[in-house]
Every structure is written in structure tokens, then in C-alpha cells.
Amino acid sequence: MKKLEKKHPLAIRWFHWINFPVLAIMIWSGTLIYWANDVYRIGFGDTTLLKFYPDSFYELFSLGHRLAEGMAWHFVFMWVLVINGVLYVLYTIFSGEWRYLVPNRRSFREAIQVVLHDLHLSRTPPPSPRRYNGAQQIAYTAVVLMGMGSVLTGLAVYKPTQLAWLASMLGGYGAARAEHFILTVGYVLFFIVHIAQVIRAGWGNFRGMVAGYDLVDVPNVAEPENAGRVEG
């Protein structure tokens, strides 16, 4: 037998579905801006193992020579991202949802169990399922902190003279720009892992974030042996 089980409040679902496309637009528009000075790479000395990004990448997705367009999109949707993020944090505080989301002293140990189990490196099953496991608590809290970091580093890069104190706190203009870029890479990795986990968890998990409810199996209650028998 199946029954409807409440998963996520309406507000959490709205914040989630607004944030997802807005963050995607921010990453896309940020790439248009990055094209103008794409200096980051992984390598040593004169040897480059990986460049962010090769010219072929810009040509394939038509991302070059669109600096002004990228800045316009970036600065408009920055406000949407900030407003949505602030409302989300305020909602979790005043609704008490933070109790489910913020990691506790058991979350880190549980997160290791979840990761090892998902990678098939451990047969020990994760703890009993609840709204958010330890790995999710750490990941979702980290994304909120990353959002705050992106706003601060972005402002330091955008107004390095007017906000010289902020740029200085972040290590200078160059450091703030590198930190902003690293956070963007972090979002991309989060997207990949998050989508993979949603696919792995199945349709029910996705349905819970869309509709707020999921169909779950419940055991049938066996009728008493003498049910319906009339005593003479």
C-alpha cells in the first residue's frame, strides 16, 4: 500500500527552483566576462595541463567577444540571486527549517558513511533516512556560504577602488578574482554531483521537490484472525 508523505515546504521548493536557473545564468554570463582575461590554468612553469578555457571552447559555444552582454546579464541576475538567497536564509531561520539543514556533530561522520556507500566502497548502510542526511546538510550549508563568498568577492572585483577595504580583506584584487572563479568551479561540481544524486535517488526524490509530496510504501496492517466472526 502507498500513501502520500510530505517532503518539502512550498517556500523551500520555490527558493530551490528560482535559484537553480538563476545560478546557471550567473555562471554562463560570468564565462562571457571571463573571456576578456582568461588567465587561469592548471600547470607548472611554462607547462599547462589544463587551461580555463581553450579558444575552441569559446568558439564552440559562441562565448567570445560578448563582454558587455555578459556584464549586463551578470549584474541584473546578481540582484535576483542575492534577494532569493537572503529570503531563503531568513525563511530557514524563522520557520525552524535550519534545524534540519545545519550540520551537527554527527553530520560529518554520517557524510563519510554516505559517500563511501554511494561510491560502493563500503557495505555499511547510511543511517536511517530522514529529510536531509549528513552529506546533504554539509553540501547545502556550504552552498549558502559559497553564495555569500561569491557576492563579497564579486563586489570586490567589480568595485576594487570604492570597496578597497573589502578587496584588501580578501587578499587584493587578484586574489578576490581567483576566489570568485574557484567558487564558480565549486558550483559546477555541486551541480554535477547534485544531479547525479537526484537521478540515483529516483523519481520520488525529484517529485518531492516539485510537488512537495512523495508516494511511499507502507506495510499492510494484518486483520485480526477473528475479525468479522460472530460469536454464537
Second form
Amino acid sequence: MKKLEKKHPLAIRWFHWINFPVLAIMIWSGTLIYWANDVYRIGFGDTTLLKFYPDSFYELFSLGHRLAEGMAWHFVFMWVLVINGVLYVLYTIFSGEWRYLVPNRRSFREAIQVVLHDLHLSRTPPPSPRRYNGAQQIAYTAVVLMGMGSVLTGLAVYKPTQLAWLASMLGGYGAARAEHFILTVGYVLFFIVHIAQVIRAGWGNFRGMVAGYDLVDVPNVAEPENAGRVEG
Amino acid sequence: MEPMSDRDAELEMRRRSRRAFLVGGGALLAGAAGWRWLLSTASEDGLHAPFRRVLGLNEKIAGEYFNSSHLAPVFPPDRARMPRANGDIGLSDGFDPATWQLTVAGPDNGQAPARTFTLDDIRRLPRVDMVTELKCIEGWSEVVHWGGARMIDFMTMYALGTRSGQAPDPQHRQDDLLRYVAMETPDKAYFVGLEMASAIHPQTLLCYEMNGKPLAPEHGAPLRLVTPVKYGIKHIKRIGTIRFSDQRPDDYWAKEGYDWYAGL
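Could you output the structure for the form predicted in complex with the partner chain, given that the previous block was the form predicted on its own?
Shown next: the complete complex, the earlier chain at its head.
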């Protein structure tokens, strides 16, 4: 038989969907700022494997020569991102939602099972979790911690003299700028995997993040807890 | 949830789903409308007005936290390097360092006559050696060994920047200080504004030496501003005039869409 299953509380859904465009604005405006001193690369010695970013990338998305504009957007929308993030963390703590989210002793072993299974390297399906599997717990908790890291490294770059203690804790002004950038690359990588998993998990899972409920098949009434997995 | 038939469950899901997607669509439209509104607002010096307002709020918060005891880190002198000479606006040809004088004026109401100073008048002040990181608004930074005199020492020695005409005493007579300092190059092509708190910060220098040598022309000889509480854009080179006033001064880059405060 079919049953409506509660997936995500209203507040979490709003936090999630506000975060998405605002984070996108922060990454875009951050790139406008980064353009003015685009020195980061992956490589060794004189060999560059990947340059952040090739000129064609700036041209494609019109990201060059817009430093002032980038700073203005960044230092306006930082408020929205931080307020949304703080409210999200407070809500997760006080509603008890954190219990679903924070990894526990089993999460890491389970995460390995999930990754092997999703990459088609293992046929053993990972255990059915209550809401998030171990891989999700680790990823979602990590992204919240990364958010805190972005705030701290961002503050250090923003006010390196008034917050000199913070900047020096992070290895200095130049280091804080690099860390701020690396965290951003992290969000982009997270986003790619997240989107892939959401597509894999299907429509019902996506609808769960919008409507808060999913329609699930339950074999019989005696096993109401045997619910489908959420992913993405 | 009450037990319900498959059909009821499907209908209920559809109902909830429709409502949520409608609300979501509404939020999307509201966001798009907000975006369009933001981009339709009047431009103030290259930035839409709401951005200027939030930057003003950021400035207020930063000003509240600002303290002259918050110092930029200092480095050992051997870390110092020569920074890129990034800006040459205001460094026009035909400048004669030999006849250079620094003009200091009060508020623009003609109360007190302008005074002039020579480089020796600045050199006479207690010399400060400071190895700090110059931070360009572009995002690069360089440790530089600066030599010069504190702005506050200059103001104290020559009794500048106050309403009373007495030497400033920020500890006891905060209100006697004028609120802003404007500086411009002799050709008036480059100009910066500072709020008084930053101007009298102990690391704000009238600088005449860089990495142990007299300032090079491209770095602002004979006298430039150095202040690790601001981005490099405020480190005006070749200062010609300093004006104290209660009016917020124009600032070259603030007119080009940058934040006026630009405080670090």
C-alpha cells in the first residue's frame, strides 16, 4: 500500500532553497573579485595542470573587469547567507534535526558501502537509514562546517587588521584568502555530486525537498518504518 | 498520519505537492522581481543605491568595532619586498620635488588660512619604522618596510585637525576633532578620504621611505600615505594637500563603484 511519509520540515526546506541562489550569488561575486588577482593553480614546479581560471572562462561568463561590482554584491549578500546559515544551524540544534544529520560511529563504514554501491563497485545495498545514510550525514555535516570555515576565512580577508588575531590563526592574510577560495571549490564539487545524486534518487526524493512529503510503498501495515531512502 | 487508501494517499500527495510548488514558484517570481528592482534602482557613483546603503551599514558596524589598539601584524624587516607600483593617477609629469610643499587646510569655510610644510617639517617628527603588509584591493599583498611619521604626531606637533585649533587630544576631547581628512595630489587628479579614526590610528603614517630608501617617484615621492587599516587605494602617493573637515570627502575609487570606507 502507499503511504505519505514526512521528509523535511518546512523550515529546513526554506533554508535549503534560500541558500541555493544566495550561495550562487556569493560564488559568482567572489569570482568577480578573484579575477583581479587570479593566481591560484594546481600544478608542481612550472607545470600547471589546472589554472583558476583560464581566460576563456572569464570571457564565457563575463566575469572580468568587475571587481567593484563583485565586492558590492559579496558584502551585501554575505548577510543573507550568514543569517540564513545561522538560523539553519539554530533550527537544527533546537528541533533535534541534528540527530539525523550528525555522523555517528556507523556512518563512516556505511558511507563506504554507499559510495561503493553508487559507483557500481558493490552489489550489497547499504542498510536502509531513517532519513540520511552515512555518506549523506558526512557530506551534509561537512558542508555546514565548511560554511563556518567560509565565514571565518572571509572575515579574516575582510578585516585583516581589526581581526588580526583571526587572520594570523588562519596562517595570515594570504593564506586566509586561499582557504576561502578552496572552500568555494569545495562547494562546487559538493554541488556536482549533490545534483548527480538527486537525479539518481528520482522525482519523489526531489519532491520531498519541496513539498516535505514523499509517497512511499509499504509492503504491509505491520512494517511502517520500512521506508524508502532519501538521497541528494 | 491517519491510515488512508492508496488513492487518498496519492490525492493528498498531489495536493501537498501542488501547493508547495506553487509557493516555490511564487518565491521564485518574488526573487526575480527583487532582482529586477535591485538593478532598476538609481546608480550612486557606479553602484545601485541599495548596495551603497548596505555598504554604509557595514561601515557603521566596522566603525563600532574599530579600535586604535587593533594593530596590523608587523613582520621582521627581511620579509620586506618591493611592491608593484600599481597606480599612477595623480603622478602627472612636470612635478618638481624640489619645490614641493605640503598644504594643510581646515574646513572649506575659509576660517583659518592654509598652512604649508616642507619635507623637513615632516622628518622632524618622531621617525617610525613599520614593516606591515600592504593589501591591494585587487587581492594581492606584499610586506613592505615603511619609514615616516605618524599622522597623529604630525597633527599634534602642528596643532591640526581640530575645531579649537589646539593640538588634538583624542582621549579627552574626541569632539574637538574634525570628522574627516581629505588628501589630494598636487594635480588634483587623485584624492582619498579617511574618517578621523583611521587617520589617527597609530599605524597611519606620512611616509617618506620605503625598504630603507627614499620613496621612488612611482611610489609617491616625496610623501605618501600608508595605513594598514585601509586598502592600498587609500595609500595616496605624492600628497599635495591635506584638508580636515566635517564633510565626508570625495574619494577617487569610491566614485568608480568601490566602497568609500575600504577599511581593513
